[in-house]
Structures are given as structure tokens and as C-alpha cells.
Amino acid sequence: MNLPPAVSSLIARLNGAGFSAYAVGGCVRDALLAKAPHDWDLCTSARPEQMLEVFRGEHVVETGLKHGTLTVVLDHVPYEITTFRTDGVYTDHRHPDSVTFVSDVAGDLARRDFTVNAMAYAPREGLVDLFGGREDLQKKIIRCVGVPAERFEEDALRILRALRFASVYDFTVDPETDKALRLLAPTLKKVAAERIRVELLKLLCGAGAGRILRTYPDVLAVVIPEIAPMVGYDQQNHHHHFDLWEHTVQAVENIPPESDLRLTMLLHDMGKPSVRSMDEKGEAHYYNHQSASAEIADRVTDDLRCDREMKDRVIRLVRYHDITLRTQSGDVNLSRPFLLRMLNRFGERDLRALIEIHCADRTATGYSSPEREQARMAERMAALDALLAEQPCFTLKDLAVNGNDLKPLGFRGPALGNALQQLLQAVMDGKVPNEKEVLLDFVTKFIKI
């Protein structure tokens, strides 16, 4: 394992004062599996007061020496540097109440949670793998450390790691492990809101999402309760050939892998059931449906305590997740004027999102084939990259007149902003150009105080 040159001089700092010092944990896991760690953690026998010694005149920021951490910043980069520890009681389901300082690696690769993310590696000793977990990287498999039911009380907050990690490196979980997160799920209400979005999303956005949401909705629905309804539901409706649940686990599979959008396929149809009408024929309508949906997206964001960009875009693209680039009869429209007021509503970000929601969900109902929705959404996309490299007027600002110029017009107020409006909607429509003369003199003409 090549280590880079700022942790090897870490490692051979502590060796040189006398203690032992690894490499310990995710950066280990990752580089086994030739992917770039994120960042290095460190873990060594040195007890706080010895590592401020040994790092004395470095940028050293004391993250948390009651347990054993600080952070030695080199080049701007932050390692972590802990103490070797075994850990006390968890009564909160989350935090170990003490932690107690050890002199061997073996005992603190112990208390961690997955055989995965249990190995450690040091330049003069190599790896130090003591549950398998390099056995199990090969495998492809998430297993807990030592007895699964108490890797779980300890902390809850690992039954959905367990889970984000099998999804994000597509491994299956261990059966032993599985059974015990099934069994200690419900432990998840205790545990923070943050860490659950933080881990969920990431679940969301891995390789193996779809199987996850498959084999484990009875877990997700304890953070998620909406999630239980949609599990066998069947739609009874001719457009669509799954069931709920997994209609939206394809849909979430058919997004490409970034948070707000997989959220928001997660979320999309989950008013259903609350809004399920028949017809004579024995048909199921859904009827506001996505108007009852924004309305749990709004709770579940609140619950996961999404940041308010995060919550307000999920929101609105949960709400208009079937209307993209249709008029209100249906039909698609590509026309110059009606793109210019879909970019008005929704801007470029979130319509070009909302033509990927489609496409997903189009192939999600089973009736459409991948083939035929990607056609049809390039066609879309290739229509809005042209007009867009026009560089069209759509916003107020684009507009080549503003209030300082109505005002000598006698615009005040509201009749001010209405005028504007009217402005832009006229060369939306394409009924003047975006030229300030010819603006002014139909505001004039046209457009009454």
C-alpha cells in the first residue's frame, strides 16, 4: 500500500519517539479497493499530551483530546490522529459515555464497526487485518465486528451505515449482521436526524441503491414511515406495470446519482395512496397526487433536516415532476415561446432536472422502454441547448429595460412591476424583440398605468 508522503512522515514522527502509529479505518478500506480515500485517519499508542509533544510546533488543533483525537494540518490537509481506545457503555445509542486508552492496535481495531473499516497499516509491519475484513472486501460483503447485536446497541446510527456502505460499494450484507439490523432498526429513532440524512443520502447515491431499497424497506421505513405503504401497492392502473415501491426504486435507479434528485424520486409518488380514487372500470386514478406528495416532502425534509435549498428544490420537483415541456393539454411542446416560459418558471437548473425526472420516471412504469425515454429526453435537451445558446431573455434582468427606465413613463409601484412583466412576457411570446427603443415605445402604446 503506497502511503502518501505526508502520512508516512506522521507514521515515522510517532515511530521515532517511540510509538507504534497506523493508517487505520475508511483510507485503509478504500485504498485496498484501489479507490482514492477521501481523507487519512491515523491512529497510534501516544496518549494526547505525548502526540501535542511529539507534533509541537505543527498546526495542531485539539478536535478532541478527552478521547483521544487531534488533528495535525500539513499543507492545508487536516489528519486525524487518535489514541488507541476501547470504548465504555453506550447508553445514548450513539456515544460511547468513556473511552479508555489502550497500547495495542488489536484492541482498538475491536471496537470498530465493520471488519472493513478494522484494518490497519503501517509501512514496517504492513496491514493488520484481525477479523477478515480484507476477506470480506473480496467477498463483497458488510460484516460487523465481533457480535453484530451489540455492534448495533452500541451505536444505532451503524444499522443504516451498514446499509450505505452496501450500497455505495454494491456488497451484500453479512447474514448474521443482517438479521441484527433488522432486529435493532427500530433503535434508529434515537439517533440524530443529521447523521440519519447524512447516511441515507449517501445510501441513495451508491452503486447499489436499487438492491438496497429492495431487501431493506421495512429498515428505511423506521426513518421513512411513508415508505411502508408503497410496499406491494398495487396501482391498478393501466400506465403502470409495477408496484408503487418499485416503481420508485426503479425511478431512483433511473436519476443519475446526485442527492436532490434521487431524494426526489425516493419521494415523488408517495401521496398516492393517500389520493387513490376507482372508476366504474375498476381503474385506480391518482388524481393531486403530486400535490399530496410535495406535502410529504415537505415533512420528510423537515425530519431529515434538510438545509432550505435542499428542502425547497425537492419540494418543487416533487410538485412538478410529470409537467415538463407539456402544454396543458398534454402535448409536448418544443416551440420557441412556450420553452422561454418554462426557463422563466423553473430556470435552467431545475427544468433540465425536471426533463431527467421524466425520463425516469416514464421508464419506471414498465410500459416505456429505457430506448424510447432517453430518444425522447436528448430531444428535449438538444431543443433547450439550442435555444439556450441564443442566449434568450426568460428573466426580468435579461430584459433590455428596467424600472429606472418606466419611471419617467409614470410607472409606480405595482403598475411598475406589472409592466415589466407584461414586457417580458411579450418578447417571451416573441411579439417585440429585446431591444430597449422598441420596449419603451411598446410600453407606451400598449400597456396602460
The other form holds:
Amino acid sequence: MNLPPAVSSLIARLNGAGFSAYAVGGCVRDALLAKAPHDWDLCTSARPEQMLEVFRGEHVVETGLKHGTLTVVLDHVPYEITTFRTDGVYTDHRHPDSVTFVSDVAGDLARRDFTVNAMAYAPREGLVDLFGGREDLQKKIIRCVGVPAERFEEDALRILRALRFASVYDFTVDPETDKALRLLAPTLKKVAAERIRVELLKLLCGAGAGRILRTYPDVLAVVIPEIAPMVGYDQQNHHHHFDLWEHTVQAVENIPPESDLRLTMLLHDMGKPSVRSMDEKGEAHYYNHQSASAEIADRVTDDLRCDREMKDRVIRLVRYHDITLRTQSGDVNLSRPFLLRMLNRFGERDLRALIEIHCADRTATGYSSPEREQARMAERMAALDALLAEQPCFTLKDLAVNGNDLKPLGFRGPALGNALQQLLQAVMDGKVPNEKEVLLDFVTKFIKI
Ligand code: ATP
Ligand code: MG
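Complement to the form predicted on its own: the form predicted in complex with adenosine-5'-triphosphate:
Let us now look at the entire complex, which starts with that chain.
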């Protein structure tokens, strides 16, 4: 295994002072999978104060000395180094009440969650794999270290972590681990929302996300209760081939693996059961399900403690997920004024997202071919590209006049804002070019104070 030079040198310095030290956990797993680890964590027999001694003179951050962790920064890259430890009793299913430092790596590996995460490597000692992690990597299996039920009872977050790793690496869950995580799923309620969010979003963005969502809706319903009634929910509508959960899962699979987009697809139709109405032909309709889903998105993003930006974006994308770029008569409308209006309303990033969302959603109905929907999306994106290449004006910021230009003409307060809006609209509709002199002339002629 190739360690980065900085990691080798940290290990060598600890060895030089008489301590053992290893790269451990996720980085070893990723290196064995031939994936570039995003960070390198180390563990060592040195106690925190001994590490401080060894790395005197280096840029050291005392990350969590009580838990045995400090960070050494080499060439602006942080490396976390933690004293070998076992975890004490977990009374709250969240974090150990205490940690105990131990002298060998075996004890440290035994406290880790899954076999694939419980390997250590050092140039001198080679790979330390006490629980069959390498074999499980080859077999693509997520398996608890030790007795699964005990491990999930200690820290219920591991339930979601198991599904997250199974999704990200496209692994299956070992039967014993599977059984225990289903049994203990209700204890996920006790886990801090921030920790749940991190794992859930990674799960949603994983290569196996669709399979995990299909296989474990009951577990995920502990976190988002609205999932439960979606499973097997007959949509009774001829535009929909699949039940509501299967449709949702496919919609998630069809969108690029970015957290905002994947969460949007998970939530986009969640409000449907609450707004169903039946017509005389026995067909179900879901008027205003967009708003009902947006309300659920509002609560779910709160529950998950998403930051403001993510929350607002997801709610907006859920609310407008059905935007179709059509005229009232149903024709696709890619006219310049219409696209500019949409750009003004949503901004480029969200408008592009809404086009992708529409494609993912339509494809997931089972009544439209992926090729046809892809072609439609490409046509819409191409129209946007062509329009944006002209750097058109679609916000007040782009307008060739601003408030200060209108004040000398007598505009003040709301009238000023109103005049600017009317100008912007006229420019977007192509009634007047975006040129200062022409706009000022237009104001004096057509806009009342
Ligand atoms: P990622 O690549 O997403 O960072 P990772 O495996 O490094 O994955 P981290 O959350 O960074 O995951 O944790 C680092 C290591 O610490 C894990 O590989 C695992 O050995 C151990 N670990 C993390 N969380 C837990 C937990 N809740 N219970 C037991 N061990 C854990
Ligand atoms: Mg990590």
C-alpha cells in the first residue's frame, strides 16, 4: 500500500520515539479499493501528551485531547492522530460516556463499526486486518465488527452508516448485520439530527442509492415518517406506471448525485397521499401536491438541521418541480422572452436544476422513454445555453439604468422600484434595447410616476 510521504513521516517520527503508529479506518479501506482517500487518519500507542512532545515545533491543533485526538498540519494538510482507545459504556445510544486508552492496535480496531473500516496499515507492520475486512471488501459486504445488535445498541447512528457505506460502495449488508439493523432501527430516533443528515445525504448520493432505498424504506421511515405510506401506494393514474415509492426511488436514481437534487427527488411527491382526490372515472389526482410536498420538505430540512441555503433551495425545487416550460396551450415554450422570465424568476442554477428534475421525474413514471426525456432536456438546455451566450439582461443588476438614474426624473420609493421593474420587463420582452439613453427616454414617455 502506498502511503503519502507525509503520512509515512508522521508514522516514522512516532516509531522513532518508541511508539507504534498506523494509518487506520476509511483511508485504509479506500486505498485497498484503489480509491483516493479524502483524508488520512492515524492511530498510535502514544498518549496525547506524548504526541505533543513528539510533534513539538509542528503546527499542532488540539482537536480532542480528552478523546486522544490531535491534528498535525503538514504543508497545510491536516492529519488526525488518535491514541489507541476503546470506548466506554454508551448510555445514550450516541457517544461513549468515557474512552479508555489502550496499548495495542487490536483494542482500537475492535471499537470500530464495520470490518471494512477496522483495518490498520503501517510500513513496518503491514496490514492489520483482525476481522476479515479485506475479504469483505472483495465480497462487497458491510458487516459489523463483533455482535451487530450490541454495536447498534452502543451507537444507533451505525444503522444509517451501514446503509450509507452499502450505498456509496454499492455493497450488500451481511444478513446478521441486516437483521440487527432492521430490529434496532427505531433507536435511530435518539441520534442527533446533524449526524443523521451527514449519513443520509451521503447515502442518497451513493452509487447504490436506489437499491438501498428500495430495500430499507422501513429503516429510513424512522428518520422521515412520510416514507412509510409511499411504499406500495397505488397512484391510480394512467400517467404513472409505478407505485409512489418506486417512482420516487427511480426519480432519485435519475438525477445527478448532488445532495440538494437527490433530497429534492426524495421529497418531491411526498405530499401526494395527503391531497388525493378521485374523479368519476376512478382516476386519482393530486392537485397542489407540489405545495404539500414543499411543506414536508420544510419540516424535514428543519428536522435534519440543514443550513438555510440548502433548506431554501430544496423547498423551492420541490415546490416548482413540475415547471414544464410550456405555454398555457401545452406547447413547449423556448421563446426568448419566456426563458428570460424563467431566468429572472429562478436564476440560472435553479432553472437548470428544474429542467433536470423534470426529466428525472418524467422518466421515472414508466410511461416515457429515457431517450425521449433526455432529448427534451437537451433541447431545453441548448436553448438556455444559446440565450445565455448573449449575456442577456434578466435581473435589475443587468439593467443599463439604476435607481440613481431615475431619481432626477422624479421617481422615489415604491414608484422607483416599480419603474425599474417595468423597464426590466420591457427589456426582457424585447420591446426596448438595454441601453441607458433609450431606457431613460422610454421612462419619460411611457412610465408614470
Ligand atoms: P469517509 O470516507 O466518509 O470519511 P470514514 O470511514 O473515514 O468514511 P469517518 O466517519 O470519517 O468515516 O470515520 C473514520 C473511522 O472511524 C471509520 O472508518 C471507523 O473506523 C470509525 N468510526 C467512525 N464513526 C464510527 C462509529 N459511529 N462507530 C464506530 N466506529 C466509527
Ligand atoms: Mg473519514
